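Only one chain is included here, represented as structure tokens and corresponding to the form predicted alone.
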Amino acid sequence: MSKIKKIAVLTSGGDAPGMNAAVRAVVRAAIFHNLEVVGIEHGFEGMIKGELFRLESKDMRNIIHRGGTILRSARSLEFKTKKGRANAFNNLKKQNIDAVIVIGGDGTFRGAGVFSQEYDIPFIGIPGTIDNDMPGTDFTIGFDTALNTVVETIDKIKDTASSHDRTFFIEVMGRDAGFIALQAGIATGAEAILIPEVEGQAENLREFLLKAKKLKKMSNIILVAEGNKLGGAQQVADQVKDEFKDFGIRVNVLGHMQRGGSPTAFDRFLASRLGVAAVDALIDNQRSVMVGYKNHEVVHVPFNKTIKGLRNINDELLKVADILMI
């Protein structure tokens, strides 16, 4: 039997729609198993500063549909130092906390893994990032909502693009991964998609624009992941605007609007399922693992396998995009 009696939960890194649903699931699952629950505000930074408070089932009312995170989030440089982690450990011990559930991305899991090794405290991770770039899981909390936000926005921009015969370069989030850009591009019928994982895109883009010019097709959507090797949407547009002056080129950077908003039904479902699974993992004496979602089943993935590299883009999706952009 597990000796865990009291756990803490925090959200760290960039916020993602569905984090509140995950917190709710963790708290209620813990209470179901007769565990006490403490919330930590502002992620690891709050752990260092002692921003800990008790959570009860009633505190979880009416948060499943809210975007952002009620626990708030922050990035902590101090947590990367041994002194910072020592202060965090002391605050956990003052509260008699036996284990911690962290909701975030690879940086969150990296910090949790180091801390767990140093102080022998079990950590379980729940993947929460709109980029959907975590190895070991098909989906991360927040991706589906962000994707739907992007699709809805592009649909609106397309109305203007077609009305005025303009080509829009639209930048979406994806510093190291192109999952949002690729799937949103397929879903909206974008004419070109630029993502970090694909080489030789400069020439491909120019060939597309030359072909569009020959066909007098001036209304186009070019979707650009922010981490694309050619640069962001503005940089890419600047590289071609002189050669293709007739296209009426415009640039839109969607920015942080992709992180906000009420989570979709799928993100609420995913967050709820993974929150319960995280508590179950602690009760089963697991540690330093992420609870992920593969082939519609919950899986347990060691932290070191989630932080060693990026999740690969599905080649079939790239093929689909290429076929549909003819």
Ligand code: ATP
Contents of the next structure:
Amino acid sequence: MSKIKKIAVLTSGGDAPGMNAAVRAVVRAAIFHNLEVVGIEHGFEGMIKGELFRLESKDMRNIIHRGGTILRSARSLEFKTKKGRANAFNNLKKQNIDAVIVIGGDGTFRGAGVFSQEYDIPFIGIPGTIDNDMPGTDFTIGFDTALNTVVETIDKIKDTASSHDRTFFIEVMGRDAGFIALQAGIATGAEAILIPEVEGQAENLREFLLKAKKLKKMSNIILVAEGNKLGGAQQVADQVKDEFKDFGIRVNVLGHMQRGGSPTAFDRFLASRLGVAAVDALIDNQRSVMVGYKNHEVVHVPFNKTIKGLRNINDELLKVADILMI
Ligand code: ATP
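For comparison with the form predicted alone, produce the structure of the form predicted in complex with the named molecule.
After this comes the whole thing, all chains and molecules, with the earlier chain placed first.
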């Protein structure tokens, strides 16, 4: 029998579309199992400051389609200190919180893991980040929406690229990982994709531009992942602009628009499944695990396996991209 009666839920790290759908699923699943639920605003920062408030099923109306997070998010330096975590624990105790569900990226799970080693409070994690860079899950909540936003935007830029014979260097998010760049590149038919996981980019890029010049193909989309080793889109463009003057080189950094917007059906569906699974995991007395999604099924992955470095990029996707680019 589970001893858990009251749980808290928070969102932490960068916001991602679908976080609200996950909060909604957690709250409604908890209420279904006769648990009380408390929301914590501003992630771990709010835990330290005592920003806790009761959540009811009706508070979850009309949020499944909204981007961002109604609980707000934050990065908390104080939570990295023992004193900060002690204050956070006192606030959880004051409200009789038995367990916490955190929605965020690997940093969030690292913080949750540290906390629950110090204090006897179980934590369950739900992967919420647009970067899709977490080992143990095929998808993180928000990735699909960000990918679709990027694809839609590149399609628009392509219209100008082809009308004016221009070569666009487009920078997309993803932190140290190239998932958004690689998949958006395949989906938009980009001519070149620069991601941190692939070596020899300077040579590859030069080779591509020489080939394009020879073919007189002056309209091109070159996708640059923000964590790419040669630098961001502007830096990469600067490195080749003198040698390739004939190309009308332009740079576009897509920026925060990639993090916002209404979640796709896939992200809402994923968030709903993982929210319910997270509450089930707590009731099953699990702790320090992430609920993830592998081969279309919900899986449970220990926190220490989700934060041990980057998820590998799929070789088959790299091959597809290579074959389809000119
Ligand atoms: P995103 O992938 O969107 O950036 P994230 O969850 O990885 O999300 P971070 O800022 O890395 O975002 O981590 C969120 C918060 O987790 C940090 O602001 C900090 O409060 C906490 N945290 C991270 N690492 C630790 C740690 N080693 N000890 C304690 N707390 C930590």
